[in-house]
Structure formats: C-alpha cells, structure tokens
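The chain below stands alone and is given in structure tokens; this is the form predicted alone.
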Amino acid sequence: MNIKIGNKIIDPTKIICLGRNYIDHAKEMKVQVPKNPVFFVKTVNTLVTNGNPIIYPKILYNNQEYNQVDHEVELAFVVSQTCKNIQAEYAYNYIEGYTVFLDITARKMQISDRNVNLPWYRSKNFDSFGPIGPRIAPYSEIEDPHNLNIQLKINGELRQQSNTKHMLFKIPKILAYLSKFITLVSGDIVATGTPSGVASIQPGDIIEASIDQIGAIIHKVILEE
C-alpha cells in the first residue's frame, strides 16, 4: 500500500506499535510496567494522512458495550531498509525518519477482549484508526528523538502533554528487540507508545496532535455512514 506522507511516498507492509512504553500511561491503564517492550501490529488499512477524517464505526457507536474510542498520540519512525537481528548500536542506520502517529483504539472492546484472553486485533484495526503525518522528518533533522515535546488537543483542549524522554524503552532498544522477532522492511512504521492522558473521542471532535520538529496533524472525527 503506497501512502504519501508530506512529500515522501512509502510502502509499509506493517505498523508495529509499542504498548506501555510510558510508565504514567501504564499506571493510568492499570496494567503492569513491562520488563521488555510489549508490541502489537496494526494493519495498513488503518492509515490516513493529515486532514483526512477519522471514522467512528457504527458498530461501536450504537453498542453500549463497545462505545468508547480513545486517542493515543505517539512518535513513530519509518524503517529505511530491511533489518533482522540487528544490534542496538546500529539501529539508527535503519531509520528513514520520524513522524506523528495516532493509535486510535476501541477501548471498551480492547478491555473486553483482553479480559477473556483474546487478542487486541479488532479494537486496533478499524479503517482510519492510524492517522499519520504531516511529514516524515528525515533522520538527519532530529538530533535527539528522545527529547521532543509531544501533545494532543481535542477541540482546542489539551489532553496529552509529555516529552519523548519519558519513553521506558528508547528507539535503539525498540528496533533491536523487534528485529529479533520480525523482519522489518523499508517503509514499515514503528510507533513508540503513548504518554498518559488518553481519553475518548466523539463524532464531530477535531483532533490536533503534534511533536516538536515534526509538525501537527489535524483530523475531524466523523460517524460512519
């Protein structure tokens, strides 16, 4: 799936997301702080670029059991070349650049599935549940990806505000660890987790997510027709 992010076209085969990578978020979700990176996969059908709507699925909106959809703003990086079983000290050789990513999550559905030991797949992979952009900031532009202010606003109200220095696992560790399990290829996207402050969104909301030195993405939430 080719997707244009800013002036760059990439062809990701997968999106790997880190869970519980900020201690404050793990605490707000009442889950254990991990000893190693926790990761899951989002599929490429979730991707939407800056300015395009986030679609709130009818199957969630009309169902009291599942009618909660949450925002999670994250720093993501794009893989530049195939990597498998790499060492952490060489990780930056495999990074094309950085971007803003939203891991939109059907939260009640996720919790319900987790409570009966089912995977998170369906709660994470609705169409448009992976907004990304507004560009891929080249690796050479970002001197320290672990010192970037990150925030999210809903209808102008600040919901999430943190700094990437609070990531539990840093990018070299993340990429080296992932590459032990999965072959990553050029264009693959890795999202590094969200800080605390996640909350629900509703049709009609305007989401603005931004990271220093990269930019902001703005999306309207609309109800599925």
Contents of the next structure:
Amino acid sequence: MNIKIGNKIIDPTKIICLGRNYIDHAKEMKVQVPKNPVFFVKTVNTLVTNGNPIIYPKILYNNQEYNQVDHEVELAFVVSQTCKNIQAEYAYNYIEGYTVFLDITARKMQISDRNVNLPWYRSKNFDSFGPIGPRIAPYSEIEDPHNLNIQLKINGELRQQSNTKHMLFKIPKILAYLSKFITLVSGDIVATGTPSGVASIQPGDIIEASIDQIGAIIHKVILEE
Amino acid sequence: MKLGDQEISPTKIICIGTNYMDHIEETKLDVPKEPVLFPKTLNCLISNKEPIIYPKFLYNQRKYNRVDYEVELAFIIKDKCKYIPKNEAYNHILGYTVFNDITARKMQAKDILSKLPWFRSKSFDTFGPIGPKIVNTEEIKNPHNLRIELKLNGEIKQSSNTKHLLFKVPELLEYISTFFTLEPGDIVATGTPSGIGPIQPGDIIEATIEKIGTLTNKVVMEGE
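Return the form predicted together with the partner chain of this protein as a structure block, the form predicted alone having already been given.
Next comes the full complex, this chain leading.
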C-alpha cells in the first residue's frame, strides 16, 4: 500500500513496533523490563499522514469498558532494502531514514486482552491509529539517532518529553534481532517504543508529536460519525 | 502473489484463534465470547509446493524446538470494506483457500504466559503456506459444510468439518470490519480444528479442504 510521507512514497508491507523500550515507560506501565526486544504488529490500515485526523472509534467511546485511547510518540525507522539475519554492525546499511510515529492504543482494551492472555492485536489496529511523518529524514542527515529529543504535546501542553538516548535496545540491535525472525523489505516501518508520559486523548484534542532533526506531526482527534 | 491462476495483493493476514468447538473441547479452553484476532505478517506467505523453512534458531534451542501445523479455511477479501453487516458479508468475499498457520508452539506458549504479544512465534518467513487456488463464492455457496484435513507424511492428523466453526464466516467479517478497513486481497484465516501437532525437517504436509484442493509443502531445515 503506497503512502506519501513528505516527498517520499513508500510501500510498507508491515509495521513492527517495540513494546517497553524505554525503562521509564516500562515502570509507569508496571511491566518488567524485557531481556529481549518485545515486538508486536500494526497493520497498514492504521497509517495516516501529517495533518489527517485520528478517528476515535464509536465502539470504544460508547463502551465504558473500553473508553480510553492513549498516545505514544515514537522514533520510527524505514527499511531501505530486503534484509534477513542482519548483523548489528551492518544495520545502518538497511535504513532509509527516520520519522515520527504515533502508536495510538485502545488502552483499556489492550489491558483487558492482556489480562486474559489474548493477543494485543485489536487494541492497536483501528484505522488511523498510526499517524506518521512529517517526512522521512534520510539516514545520512541524522548522525546519531540515539541522541534526539522526543516530545508530545496535547492542546499545547507537554505530555511526553524524553531523549532517544534512553532507548533500552538501540536501532542496530533491534534490526539484528528482528531480522532473525522475519524478512524485512523496502518501506517496512519499525517503531522503536515510547517514553513515559502516555495518557489519554479525547475528541477535539490537537496532538503535536515531534523529534529533533525530523520535525513535527499534528493531528486532530475526531469522534467517528 | 499468485494463487492458482489468480493474483492477489494482500495488505494483511488476520487469523482467528480457538474457533473450532472440537479444538476448544480438546484444549479445555474457555469458549470465547468474541472472535480472538491476531495478525501474521506478509513475509510468512508461500504458495503450494514451496518449502516451509524450519528456523535453525528454533531447532537448536530446547526451549523453542517445537513448530506445529494448523490447517485452516481462509477467505480472501474482494473489495475495500468497513462495517459490513453479516447478511452482506458474502458480497465482499472473493473466494476461499487453504491456509496452514505454522506456529512456533513453545515460543508462543512462553510468550502467552508472560502476557507478551503472539507476533514472533507466528510470523517467521514461510510460516504461512496458502493455496493451491482460490475457489470463488459461486462455486462454494456454503463454506460451513466442507471436510478439512491435514496429513503428515501420509498419516491423517487433523480431520474435521467447517460446520464446527464457532464463529462463521459472515460473523467474522462483520466483527473484523468493525475494527479495521479491509482491502482487496486481504486474507482472513478462520481457525484450526483439533489434532494439531509438531513438524520436523523432511516432513511432507498435505492440507486439504473439500471443493478447494490440497496444499502440499515440505519442511526443510534452514540453510539446507
């Protein structure tokens, strides 16, 4: 599925996300700090580009059991070419560039599914639950992806603020580990996890997520009609 | 990707867990109130006669060295759709095929126990054989009365009928499409009956569904 991010068109076949990759976020969620990267999938129906609305699903909004939807700002990288079993030292040869990703999550649904040992899939994959952009900063422009300020504001108020240096597993290790399991292809998106400060969003909110040297994405939350 | 003489371009694979009453009874799991959904990524797809690669990484570790077959009826989406009422479901289905949801069982069990996602155990390359062809909805008017079986090296291991599906195809499409927009070519695998078990390098797996055909894949060790 083609998607235009800034002036680049990519054709991702999958979006792989890391859970619990900032120690401060693992602590706030009261989950263990993992020994290996924790991966889950978002499907490409979630993707929306800068400026497009995040749709708050009615079936969540109208159900007290499920009416919490959270923001999670993340640094994502885009894969440049087919890769499998990549060694960490060569990882950057397979990276097209970096972008800002929002892992929107139906939190109560995720927790209720997790508590009964069900997959995390549905809570993460509503349409528009994966805002991305505003551009793909080329790999060559960003000397060190592990020293970038990352932040998220809601209606102008700061909610998440950290630096990618606090990532538990760094990008080369993530790509080495992930490519042991699956073949990645050009355009695939890997989101590297969120820092602490996740909180809920409401219809009408304006979300502004930014990372140094990449830029900011701005999305309005609207209730599904 | 080519399935028989039709080409499809899926954007996602959605699988249903615990959806056969015989499988639920066998495993003593609770009967789910809603369909249980999980994804497989597209890198797992292979077609009829292509090998299933047994990852060395699993084979060489005692805590992970079990990989299972699971034969399933899959349906393919015809057009872009969202919020499909079940009485209109068949209008949005292109046809049916056989799917084998290959699963790194010990890894999955361990991840489930730790309340982690099911992703990695389900999505190794080649862990999603599909085919041999797509049979359209005019040829199969009732997908809920088809014999489904799996043979391992000629021996029957799974044998059931799609009439034992807990959530039927129309209900599944209605449920799934309340969450996600589906695209033409997207694949929905409807769950496996009882009798799942392990595979080994060298095994020949034949997965058959009445009126569709047989999907045959050999298991080979990675790197060999």
